[in-house]
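Only one chain is given next, in structure tokens, and it is the form predicted alone.
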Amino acid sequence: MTTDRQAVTVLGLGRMGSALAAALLERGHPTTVWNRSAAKARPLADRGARAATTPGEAVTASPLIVACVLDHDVLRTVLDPVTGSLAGRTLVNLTSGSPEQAREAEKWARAHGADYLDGAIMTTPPGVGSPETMFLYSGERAVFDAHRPTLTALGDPVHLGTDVGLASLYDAALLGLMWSTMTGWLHGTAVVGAEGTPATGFTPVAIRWLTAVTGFLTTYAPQVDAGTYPGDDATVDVQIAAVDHLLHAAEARGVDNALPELMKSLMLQAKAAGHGSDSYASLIEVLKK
């Protein structure tokens, strides 16, 4: 480790803690680690690691403390006894929550004289350390910029605002994002399967597909950000049309339909709202309701 890099203590070991603090250690920051379970350190101390045997110990060995435990609840149960050694320090906490509970983490975080970012983590722990990973991050700017060579450690640090619950609210949706397509991709490789195409044979094309498809978001955010929806690509009309060759498709060869179902459902409703010649995008419409 040099010692030109800022000192770090990661609070949790589980898999993704411990990815967290194995990407800062193979980046020289001097990096202490806790966990409650002792044994979880020892990895990372044979790597060079500090392993402190308290909470105490560990927040007051670094300026940046980097937490990574279940929840909310646990994250106050460990810090909760060590509050007098938060003050002149900055909090980074990448426990999965709520947007609500990082706004009262913060306030938290302040009332005993930290700074505080919340975080959120777009990988799994094999991609920490990976520039190509995001690592969101919502607080203030100062506070950011400050820690931004630190946090690049573990992966692209993006900003999001000022308003601490951002990074929560951007998982969340993210989260939504990455299932949808997931799932949508295995309803698609079950149908083409019925037929004795591999889903490796599928795959390639379903990537370059959502290519295009990528394409289409740029085009309809505008439209969604303005509240108008003109259909001079494709109406909710085509869109039911087509998602019915579907639907039969995958019928015919004993595949669920519980997804392309639901899509038709908003499709239908979205037509009821007076969308039918307007693009996909008037769909938000009726989410939004």
Second form
Number of protein chains: 2
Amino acid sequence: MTTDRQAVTVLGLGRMGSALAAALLERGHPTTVWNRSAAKARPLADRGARAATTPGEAVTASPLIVACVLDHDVLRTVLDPVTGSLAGRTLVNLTSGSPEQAREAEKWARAHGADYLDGAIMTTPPGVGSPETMFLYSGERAVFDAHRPTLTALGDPVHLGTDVGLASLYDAALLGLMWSTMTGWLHGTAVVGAEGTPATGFTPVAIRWLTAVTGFLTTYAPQVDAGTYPGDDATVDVQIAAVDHLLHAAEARGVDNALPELMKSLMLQAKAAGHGSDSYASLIEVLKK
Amino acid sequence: MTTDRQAVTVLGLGRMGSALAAALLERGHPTTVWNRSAAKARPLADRGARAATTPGEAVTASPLIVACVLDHDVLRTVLDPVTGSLAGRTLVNLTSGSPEQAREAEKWARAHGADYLDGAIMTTPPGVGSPETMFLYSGERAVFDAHRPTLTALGDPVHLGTDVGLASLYDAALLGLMWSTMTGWLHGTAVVGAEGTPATGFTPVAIRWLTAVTGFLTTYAPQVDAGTYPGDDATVDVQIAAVDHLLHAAEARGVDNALPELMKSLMLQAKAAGHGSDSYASLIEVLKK
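Form predicted alone already given; the form predicted together with another copy of the chain follows:
To see the whole picture, the full complex is given below, headed by that same chain.
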């Protein structure tokens, strides 16, 4: 196969790493893959990937190395023996980790003459390759720009900034938002489900409502940045009055109330701090200890 | 003013009631308004509303009465003296309350010969009148259908079912989803804000991510209805591993962790109940006590 697409190596062929390699192959990138247990490489080799037998062979095969392994320790275990081959290459690290680990990895890569980007994959494996899927990157802008055409094969590449820790920091923050939203949805689903409404009936209404909620977030974001929270639309006091409706409705239907009770507690703390007439965004003052 | 639009009475002119009356006037409905303290009626009278001086005058002015007062007790205090005038009219009650209160109010209205719909307004006052805003209704379908053209002046009318308690039950469930989402967003905003990212920088990424999250809800809803939670995309075990990244990142930046700790606790309870390899939707089994 001849191609003008950049050659890429993918290290780590778990479900996510395999999806990354498949997306690159799909877009015609000469793709080399490596995994500690070689069996994972076979389905990709069948689709045209070159299966490297050692990390050294994998690293030297491509100017761009995409890593998606269990954690940063595993990554170092794989790459420390082959640091001599890293110079002049770019390591895009999609392995989950902390901002501190990302900074350490960048320093380590640079010490070996390699460029480094840290990244976070904002989807599950089936979403890889879709232009709607966000891939978050942080690190040197010029490195990002140079590899952007290739990274587009995986999803929509979003550069967050030059602080290499940003991708994993956003990743953690966004997962928290996901869990909060999914848990709130499950709680509401349990409440209406107790009266016979199926989840598939409630969910389209819930999703439409979330569109309205994202409008509130857009209104509240500049309030957070300004540190003032005008309660023009709805105050913390109004929310405190409303939360009891949910607590009673859920309690009466045998639904666990730890989540709304926590939110009521945060609202009451905001009120006690003088934010009763402010918007819900003022709760950030309670969260910032 | 002559019009073929239905005459409507609005009882209660707080910020929301005033917005309802204004939206009706805007669409050309002959609108009668009443409020316990008459001063609130003046701005609406200036825009063409008829200001009734008594609840009796207000009720007899229109075949459709929209009520938006503090609570169900206030509504009864206002209407109990004029029940003799209710027969043949329709009461659309947008006052916040519980499903039980809605059922009681329907029974009360029917006893006085009136049709009854219960409703919930899924916006803040500035959103009233927009076709994108959901107004949730429950009660007899024929009554809803008869008044749908008028209710469209307020927002997009969504009929949830004939069980009159559904609107307030959905309202409570959706507000819970809103608080969960907004609190999760504030937590994430605080985490990235600690590294200098403004809320206005984080929020567009968060909103885009919420679009992906709504895709997960759509996937999970049929799982909830089926009571089986295949963890094809991401398991509870995977989420448990990831939540520690958030806990550490938030802890290191002085952000209160009660929310992610609660979610981790729910995840661990789901795992203990045998759902470690299932999807996040299995947490509903923990919420249903």
